[in-house]
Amino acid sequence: MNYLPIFVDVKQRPVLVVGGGHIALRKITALLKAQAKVRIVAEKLHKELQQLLAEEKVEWIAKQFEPSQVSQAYLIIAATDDAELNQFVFNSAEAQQRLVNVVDDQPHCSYIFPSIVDRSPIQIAISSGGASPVLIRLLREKLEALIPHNIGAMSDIAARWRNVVKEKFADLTQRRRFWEKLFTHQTFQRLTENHQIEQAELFLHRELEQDNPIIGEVSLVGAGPGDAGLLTLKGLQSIQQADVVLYDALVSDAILELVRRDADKVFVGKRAGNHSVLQEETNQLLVKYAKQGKRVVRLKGGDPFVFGRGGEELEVLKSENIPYSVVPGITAALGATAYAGIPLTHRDHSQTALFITGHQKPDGNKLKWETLAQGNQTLVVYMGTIKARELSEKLQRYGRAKDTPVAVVSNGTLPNQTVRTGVLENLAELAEQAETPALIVIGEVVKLHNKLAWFGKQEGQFISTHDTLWKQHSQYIAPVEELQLAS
């Protein structure tokens, strides 16, 4: 951050404004709204400033600036068209360690005025640090359209009733849930929109008198494959309303940044060969937090119901009579392949797509290799790099051609995404070189990667001669070294 964003209370505090023209008027108008005591130094005043002076809303303390005037000011603003004078004001303020703003001269500002969306007492300040005022103005216009005008009235009511609600609900979570329910209630919103403040407060009082216990709930939320932009709107709403978020190792830092700041974040991730938290412990935590009346989010990479063990967790919640919901996410097979330019189906190459996992329960059902090895289909393998050699051998044994195109996509949808391509015979070597988490894609659609790749860093792309050989159904298999092209 180039600036620390803060809101300053200037109520009845002296603010020195050097300048008496149109720009000074704009700043003084904002200062008066904040109830500052404005002191002006200028040779002459804009006619509207003269009117403010006549109404005793500002003081005209001098026509010439002197460094001694700075010592009596809480903030200083230089708003003249005289660059030399502005520099003198800036130097004087800096020498006395006073905050100073030289209008439209960012290098000579120890504080800046942000663009403001004002729904008093709600205020939203937006700034680019002086880098792009036009962009900030466009952003403010969007926010103005999105933020309802009655939000200020809602905040005023909340301020008046805050202590009453605190007496009713000693627990912080209960208070938060009460306010969330009130602020989103259609009746309360309608009354404040129509400026029926007394009726709105009566409605609040009735809601407060209802003795409804706070019941915890759990939401299974799919975080998607990594790119925060792929998180669904409902998923974003869920993690911003949660009291507790239990998250996996595959949830990206960018998505965790979107979790509500005061929510408890609990890591329950698992990785092959390094199980940090057993599934049974995760289940117990979900039940524990929900029974405490908390709003719990189980945040999973990809989709909760695609190799995410979401069904197992819901079975536990169901047995404990805990309310739950599911927010689907974009699974890695969809996200990572799309970002790699590999369509899962294509009329010329694949009419079927199968998702399998490289990790199964020891006593689980065995894979139907005869089905998996069929041609004209795309096979997507989750968590399969460790068993890539076995996968390659079994597919070839049951009939899949050894020159079937394959890809290993690492860190799919993230800025450090890499795609290594080769053929089925060399899958084990490709998997050994790949970073995890990685997704394996097997099938003729992988040939389209060279043509359609659009995102991230592509490593080990097929050279054009191999593409030609594929079209001729050649049995030629290139060594792995030839398949690894420098990026």
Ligand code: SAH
Contents of the next structure:
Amino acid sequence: MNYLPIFVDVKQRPVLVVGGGHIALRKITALLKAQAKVRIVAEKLHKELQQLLAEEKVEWIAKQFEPSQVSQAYLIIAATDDAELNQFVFNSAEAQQRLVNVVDDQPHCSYIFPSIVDRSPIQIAISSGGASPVLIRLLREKLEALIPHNIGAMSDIAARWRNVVKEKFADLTQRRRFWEKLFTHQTFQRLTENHQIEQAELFLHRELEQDNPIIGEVSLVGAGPGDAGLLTLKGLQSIQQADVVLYDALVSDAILELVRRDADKVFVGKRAGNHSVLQEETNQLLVKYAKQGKRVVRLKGGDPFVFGRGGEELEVLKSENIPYSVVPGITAALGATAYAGIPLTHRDHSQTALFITGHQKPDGNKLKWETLAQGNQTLVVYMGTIKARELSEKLQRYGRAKDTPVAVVSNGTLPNQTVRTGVLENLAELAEQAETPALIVIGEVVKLHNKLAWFGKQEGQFISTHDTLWKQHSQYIAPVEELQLAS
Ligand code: SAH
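Would you mind generating the form predicted together with S-adenosyl-L-homocysteine now that we have the form predicted alone?
Up next: the whole complex, starting with the chain shown before.
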């Protein structure tokens, strides 16, 4: 360990800053946040420092630096552009055994400023000891994104209620469990996120009063189409807090890897022809786990409300009075087309995008074929490969041109993504060859795939399968750059 990480209380303690330019300003801003008494030694002051001086937030010694100034200071910062002067400040501080930092000059620092993620009162300080500030910046950005903004508010509340909770639960394990459940409870989280601190404390109080505090809850989380990077931050937080995760066949392994290690993972994938029974079982499992007081995540491919029966699951939870929330996900129509380079809308080609399913309840509403067959719109079909022939015939019968470009995207956003393109007339053949899960895209925008495809390139090859049909029908397609397909 090259440095000892410590957090220093500089409140009302004098800190000497030598230099009055913009670098000094940067450091002074941080020092003032920590409520230090800042003394600036400089002949001239930066405009913003003059303003701080006018507001009496800093002191100014309008003289040259003298070693005697060091003895009055708790910490010293040299932030001038004069290397000799910086060295002089460093030597003077070292001689008097004061901590000194020469900005951006690590050999002349007896302490260094870490990169920080500030969720006061919680602070995370990171440092590579000067080895790689860029890596540290990237790490900090990751942490910034990952650490919820309400964590500061939650810890403030915890500080206020610490003793009350201690009185209620003498046992340490019980106490820890109470806090854990509270901090990860979606209602408490939502209230602190919205700065409804009073209500959050009321919630805490109520939970504390109950004999069996905190009932379970269910979060319906969209896992996105496959690429784990497309999971939302909130989705990630949910699966990392869950006690039980019930997941579908469409949830990728990479996402399951992100689930908390000691959570129970329960596969509730659908088996063909057995839908209703299994859905009912899933509903019952959700209710059962929640009633055991568990934090349950129902993890679904794509978005839970898009052809995912999420609504039906919530209805069951609602009827059982189980608290729930929904974390949306990137639905296949958005993910797979983005990764295939097919914009769903385009000013020149399509002003409308329709999402339909090829798989409906036998007694369900009928599709409006006149509407679906209109030109200059994009039709995205989920679960459509088995019905591709019927789809193609009906659309043509209702007026969609037989040479309308179509694409079948298999395993969208995953490394084995395959895009097959052709025309409406031949959709059935294209769909037959497609691996599942597969999404059908019909409309003029599909022709942009040739030009805009960007994903799936591996070892100099496009995985996209440019079907011969596409070439055959290329007279219908606006001139596009030929893709550089490696042989
Ligand atoms: N709720 C999901 C859809 C569930 S229906 C969502 O919002 O995406 C299942 C259908 O979604 C599949 O039959 C397929 O048509 C489509 N699908 C899901 N993931 C896909 C993927 N990675 N690539 C292509 N199609 C996908």
